[in-house]
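First, one chain by itself in structure tokens, the form predicted alone.
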Amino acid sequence: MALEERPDAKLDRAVIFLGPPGSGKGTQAKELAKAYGIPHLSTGDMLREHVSKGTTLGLQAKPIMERGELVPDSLVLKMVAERIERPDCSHGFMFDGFPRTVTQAKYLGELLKQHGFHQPLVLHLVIGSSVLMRRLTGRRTCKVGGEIYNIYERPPKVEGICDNDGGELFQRPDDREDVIRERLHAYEKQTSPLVQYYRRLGFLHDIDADKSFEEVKQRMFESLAGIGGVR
């Protein structure tokens, strides 16, 4: 039976998506989280929620995010620690957008040990910069359900309208070309060392993300199926 058809499969671990902005982390994480019945945790979504609600954390993060820079650990780690302690995370969760640095990865590793999870699985999405720019400038997000589309590669059936709930699609401010270039630079400088860190630990699985959505998803299911502890 295909792994997608096994709603009783248990991960009991964190699945971490590594890859530059636009590599498909968010979309694929949602798909796999749905298949396993576990939460999809996006620090980006969490931070945007804090910004929209005007929380103390949101007010601190807003100017940093608008500049396309990475939000500092002091803000992100508090949010992550609280979130994974909730009951819905007891059988595992999908992370995209975290960790971004080796420091964050070490902190997360300690948190996972404290909560009795298996070693994390890290899915590394590999993709070229020219493809990334096209994907990001073409990305549109539903205002209602948060579904992600791309006007070039994965457009909605009706322009500007979400297929699922009819919500309006919009372009995030951080998907502008000038902000994208800054985000990619920040990724290369601060986040790419995670690849070598997790590779040394033996947790890393490279995924060719310059493929169709379905091909990438299937490759991820195969990686999950080959991990001990998944049942």
Ligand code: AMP
Second form
Amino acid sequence: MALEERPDAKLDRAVIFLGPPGSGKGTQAKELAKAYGIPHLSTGDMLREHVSKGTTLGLQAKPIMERGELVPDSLVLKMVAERIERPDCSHGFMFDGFPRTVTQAKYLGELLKQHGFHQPLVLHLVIGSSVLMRRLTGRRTCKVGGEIYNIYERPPKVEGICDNDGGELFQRPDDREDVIRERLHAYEKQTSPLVQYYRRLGFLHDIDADKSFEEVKQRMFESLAGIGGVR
Ligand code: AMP
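Starting from the form predicted alone shown above, please give the structure in the form predicted together with adenosine monophosphate.
Full complex below, order starting with the chain above.
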């Protein structure tokens, strides 16, 4: 039976999606989290929510995010620690956009230990840089449900309108070409050392992300099933 049809599939693990902006990690993480019935934790989404609500954290993070730089660890780590305390995280969760630095990864390792979880499973999306720019400049997000489209590769049925709930689609302000370059630069500099860190620990599973959405999704399911996360 396909994994999507197995309501008993459980992970009880923390899964990390690692990959540059535009690798499809957000869309895939949402799909997999839904299939396993565990929360999809996107630190980018959490921060954007703080920004739109105008919280103290949001006010601090806003200018940093607009420049495409990383928000300081002190702010992000507190936000993450509070989130995984919630009861919906007791059977695992999928991180999208976190950790972004080796410091964040070490902190996460400690947090997981404190909460009685195994070490994380890391799905590393591998993709060429020329594909990324096209994906990012084409990305559109639904204002209502957050569904992600791509005007080139995964367009909505009606331009500018979400297939699911009819919500208006918008382009994130940090998906402009100049900001994208800064974000890719930040990824190279700060996040790619994480790949080495998790590879050395043996937690890393490479996934070729330069394939269709469905193919990549299937490979992720296989990786998760193959490493014994499903019981
Ligand atoms: P994302 O939606 O994951 O592309 O994140 C959008 C922006 O939020 C990033 O460019 C950063 O400014 C900020 N951000 C998200 N996650 C983190 C994190 N783990 N550490 C630092 N900054 C983050």
